[in-house]
Amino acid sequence: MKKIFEKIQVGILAGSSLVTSLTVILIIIFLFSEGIGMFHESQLEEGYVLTVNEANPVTEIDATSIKNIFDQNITNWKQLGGKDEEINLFSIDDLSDFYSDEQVGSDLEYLDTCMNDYVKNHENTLAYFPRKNLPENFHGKEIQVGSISVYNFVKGKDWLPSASPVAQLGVLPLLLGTLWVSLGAILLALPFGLACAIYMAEIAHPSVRKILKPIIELLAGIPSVVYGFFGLIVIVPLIQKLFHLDVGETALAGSIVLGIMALPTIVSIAEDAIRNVPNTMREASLAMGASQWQTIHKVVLPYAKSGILAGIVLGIGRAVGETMAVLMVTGNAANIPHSYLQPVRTIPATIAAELGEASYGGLHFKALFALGCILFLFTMILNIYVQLVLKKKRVK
């Protein structure tokens, strides 16, 4: 009977592990299937077409060039491999300038005919209008925009997923914003967190440690929105006044808030790792004439290195994946940062801010999942690197 009961327990534990593993795998598959799907979607606004005259030799224009055309940075077809003619942009809103209300029709019943006539008689025209208004006998041809490539997605400098007529999906500003804020948070949190962990584990009186330990761990339970309010009310005005800025919502504000949020994780795990160092290691070092500081530096910290690295990784993970607090204090501007005193926008903040307004299954929706894939890969690479460092240490 006892053996049967033990087998049931083993089966329950094995089943729980299997369900957990499958859940994680399915989440990852879903994340990447949605994210990779964006690379098969056209960047042109859904339901619209770009057309030119049949005699125009240009058949394909990339999304960046289309943006430059509508921004008047490209004005001649020759710049796109066509004839030396000025590009004439035309849309439904321009119909009233060339056709009367009678020609268009009171219920727009002749709209298709007017569009067809205009494109047919103006060889230098680039027309942009709804696909439903494309005539069956259209005297023109559609311009192929194509889908975004991984290279353009990563190196693109413009994040404008709702731009018309083509979405601009450049993740570089978001990627750099995330890295800047996370790196700043770790540079602030790591020395303070490690110093606090060493003090609590090696120097502080047990009564002091009993007070500090619960207080620091309590900080980890504070909701991120509270940290965001604290940063918005205290840190942001302080940075604005200290550096004489127009706005205080900057990458530095985000780094400080995330650094404070990462401190409890780093301190708690690093302190536990240091306290788990056997006392015989300390006693042996002291018996050989080493001072307390030499013992901490040469014996305790190297021995507890794996636990300290684990705390750092978890702290970085919280910094990289934080949303609400960062959204509130960084300015939420998708610009490439050149200073910590500039507004930035991080990948998690972008997902949190835009997912609710993105149409399900659309290009914008899939682009946000692609951002989630980048976060996942970043965290995975970080964990692999830590494991390699620990493995190298064990080999030595």
Given for the second form:
Amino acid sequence: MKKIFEKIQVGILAGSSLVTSLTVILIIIFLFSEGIGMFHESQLEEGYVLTVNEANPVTEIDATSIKNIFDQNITNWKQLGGKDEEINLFSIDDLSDFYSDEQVGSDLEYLDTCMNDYVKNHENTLAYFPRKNLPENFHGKEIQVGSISVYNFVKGKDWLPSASPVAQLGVLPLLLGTLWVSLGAILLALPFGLACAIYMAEIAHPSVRKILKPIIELLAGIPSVVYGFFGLIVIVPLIQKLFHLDVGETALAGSIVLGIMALPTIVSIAEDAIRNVPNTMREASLAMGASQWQTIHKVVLPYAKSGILAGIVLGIGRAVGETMAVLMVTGNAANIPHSYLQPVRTIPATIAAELGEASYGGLHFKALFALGCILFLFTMILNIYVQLVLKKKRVK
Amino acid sequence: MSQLETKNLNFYYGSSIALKNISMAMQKNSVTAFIGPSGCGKSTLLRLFNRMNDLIDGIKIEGEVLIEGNNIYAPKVNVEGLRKQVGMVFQKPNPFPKSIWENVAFGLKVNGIKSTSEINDRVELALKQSALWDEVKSILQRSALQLSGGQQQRLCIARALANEPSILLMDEPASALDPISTAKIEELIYELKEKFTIIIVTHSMQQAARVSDRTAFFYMGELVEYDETKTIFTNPSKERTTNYVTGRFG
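Form predicted alone already given; the form predicted in complex with its partner chain follows:
Now the full complex is given, and it begins with the chain already shown.
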């Protein structure tokens, strides 16, 4: 009887572990299957078609070229590998310029016929209209719009997911925005965090440390929305005033807020690392006539190096993934940053801001998941790196 | 004048007294062994000589510790300078996780010696004095942690010697070592006596008998007896000393 009871207990424990790991794995699989899906999806706005005259040799146009055509940067078919003819952009709104109301019909019932007629008679046209208006026996050719390549996704300079007729999904501005904000955060947090850790571990009287440590750990418990709010109310106006900017919502504001948020991680891990340095090391150094500062600088810090590094990397990890506070203070302009005094947009902020407006299962939706994949890979690499560093230290 | 002298020295950890009225003098180029049961205060006394106890909170010192006539607990004493003059070797070998060369050069560098050739010369000299040179001269850049325990302890001695101290404090330097390494350390102590004044704390009475010129027996924070090593071990004047050295207690 007792044995059965114990077996049930073991079963429950094993089952819980299984459920936990399965959940994690399922989430990752879901994330990647959705994210990778975007690379199979046409970049053309959903429910629309692009057509040309049957005689036109061009069959496929990539998304960037389509954008350029609509922006009037490409005006000749020759540039797309076709004949030397001007591109005649035609959309459903232009129909009334060529056909009378009677021809189209009062309820637009002959719209299909008109479209068919137009495409058939204009060799240089590029017609853009809803798929539901595609005539049954169409005398034109549908243009294939390629799906985005991983290369273009990573290297693209524009993030305009709801642009018409083709979405521009370049992740570079978001990636750079994330890196800039995180890097700035670490550069701000590192000197303060390290100094604080050294002070608490090596210099402060135990009673001071007893007060300081909980305060710093309290920083980690404040909800990020509160940091964002604080940033918005205090830091953003301050930056605006200090640098005479039109808007204070900048990469710098994001870096400062994130830096404050990363402090507790850096301080507590670095402090642990420093306190773990054996006292015999300090004694050996001091007994040789080294001052306290020389001991910290030449013996303690080198000894605690890998632990401190782990703190920094985990701090970066936290900064990279942080969403709410950054969303509130960085201004969210998806531009490639050129200075810390410009608005930027980070990857997590993009996901949070745009998921609500992306249609379920569409290209934009999948692109946001792909952003999630990038974020996941980034933090995973950082974590693996930390594990390796710490493992190497243990082996030594 | 004695090299090292204590006068009516009392030492307190918080409110408990650890050393009571210690007055003793140690001569230049001699080896003095401190023996006594655990907790008798012998290590505490040793650590008073280079002010290592300063790191502990709530300590109180009364009386004087004189090195060449100067009280090292006088207000304006340069503690770093004192520690350079009074080297220390600890119970467990504690080399830095740096190269062998870096370990020995450490004290020289922190004491402001910049010239590489001078550092090299003094590293070599210190390693020769600690009888380690022949074993490590070709692997100076290797990590000190790759050495054996006994080699590490001799490296720590070399590290202390590189500062050219006048006094060398050794806190049970062989207690973590095997008999062969212990024998090497003892041999070394015998040789180092010519240049340095050595004070060694030891749990092993045989070791005290082998290496020291004079022996001090401590019990419960008091200096019970301090005399020629031969006298302490063969003809002590106090009964408690007799009991301890003959192994009847402790």
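Computed from a predicted structure; not experimentally measured. Superpose the two forms; the largest set of C-alphas matching within 1.5 Å is the rigid core. Positions refer to the first chain, counted from 1.
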property: Displaced residue check between the two forms: residue 286, CA, 2 Å or over, core reference; result: yes
property: Yes/no, residue 275 Cα shift of 2 Å or more between the two forms with rigid core fixed; result: yes
